[in-house]
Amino acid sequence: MSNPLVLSERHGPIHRLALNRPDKKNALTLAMYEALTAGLKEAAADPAVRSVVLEGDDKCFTAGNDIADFASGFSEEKFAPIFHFLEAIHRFEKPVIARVHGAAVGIGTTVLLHCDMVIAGESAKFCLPFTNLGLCPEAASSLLLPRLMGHQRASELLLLGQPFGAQRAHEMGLVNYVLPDADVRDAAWSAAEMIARQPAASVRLTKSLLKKGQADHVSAVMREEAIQFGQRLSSPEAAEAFAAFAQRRQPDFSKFE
């Protein structure tokens, strides 16, 4: 599926998926999710592709979901592109290397839990503001974050929703390497090229074995989170959060139980 806001292209054995909406800090629309899923399917079907690089631009990975899509109401059919993408990247058989500059908000952070390596620049800033918006975790982050960093650290990130930097992300296991911003792209592509030179069947098998013990559980948790997320989008708390965002004020949740 062609979409100028998502660049999907093969460079030798590496498939590049790049968010290309810099004027909106690469905020993700439903159409962009469709394009990302199509790009993953294209890479999966091409035997010449050995690895994938997922990236934003040199200033921003992604500011998260486009608020306009979410504030306009929820339906399972309407938001299906998001769920299809999350399942596609979770089940993707070839290695995915993410390179992160600048903001990685919401899905911009949780999608990294489904990548095989993450290389971040010193400018990278992560945030999981789901409770701040009256919502709940998604992308199986309620399962994967505690497994990665422990219950207390995951609770801090998800309950407070405060931004944290690249070095802290590295300390908690979310990021493999933190490098000067100017070095990140080359490092990510170097890792992708190194993987591409390995025996493809062995690489796919290794990834499968690493994920096999929890693959079905992750899918089940993503489905449960999606149900709860949809219900929360229709909640008065979410309405207050989105109104406050549009009006550039602090939300007031004191009247809600």
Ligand code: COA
Contents of the next structure:
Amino acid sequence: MSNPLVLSERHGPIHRLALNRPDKKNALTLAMYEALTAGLKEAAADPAVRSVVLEGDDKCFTAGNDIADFASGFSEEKFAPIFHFLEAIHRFEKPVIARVHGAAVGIGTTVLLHCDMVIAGESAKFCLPFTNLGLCPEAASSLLLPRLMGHQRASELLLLGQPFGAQRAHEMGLVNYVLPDADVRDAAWSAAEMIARQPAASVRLTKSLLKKGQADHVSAVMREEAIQFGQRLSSPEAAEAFAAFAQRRQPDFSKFE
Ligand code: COA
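Moving from the form predicted alone to the form predicted together with this ligand:
After this comes the whole thing, all chains and molecules, with the earlier chain placed first.
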């Protein structure tokens, strides 16, 4: 599905998926998830594609889910594009390299758990504000984050929901390299090109072996989180958080048990 807010294009052996909604910090609408899933499908089906670069722009990766979409009422069918995208990137067989500048909020951070390499600029700022919004983890982050960095660090990120910088993300294993912003694009493309020059069957096999042990478990956790997440979207706490965002004020959760 073509969508000007997601650029999906092949450059030789590399498929580029670029978020292109800079005025809204690349916040992801449901239609953008559909476009991302379609882009992954296209890249999967094209034997000439050897790797994928997932990126935002030079100022921002993504501010995460579009909060207006979240605030517009939940139904399983309506929000299915988010979960289809997550399953698609989780099951995608070719390597995905993420390039991150600026904000990577919510799914902007959790999607990185499903990428194979992450190259971040010094400006990168990650955040998992799910509890801050009255929500809960998604993208199997409740499983993958503690596996990556340990329970205490994952709990801190998920319970406090405070932003953290590229260096901390690197220390915790979420990011491969932190580079000056001006060098990140070239580094991400050069990693994608190096992979593209490797024997494709060997690359696919290696990725599948790396993921195989936990692939079904990850899908099951994503499904469970999605059910809880859907319920939380209709919660009064979430309504307060979304209203606070729209009104540019701090939310007040003190009245909720
Ligand atoms: N959904 C919808 N719109 C969003 C958005 C989101 N997640 N994030 C940013 N925007 C919009 C803002 O409303 C603003 O729109 P406007 O110019 O029409 O008022 C525009 O993008 C610029 O955002 P702004 O907050 O002014 O930019 P900033 O540089 O000061 O801050 C962020 C950038 C990403 C730190 C901040 O926008 C933010 O915290 N966004 C919300 C992130 C979030 O909670 N995501 C959900 C995760 S589950």
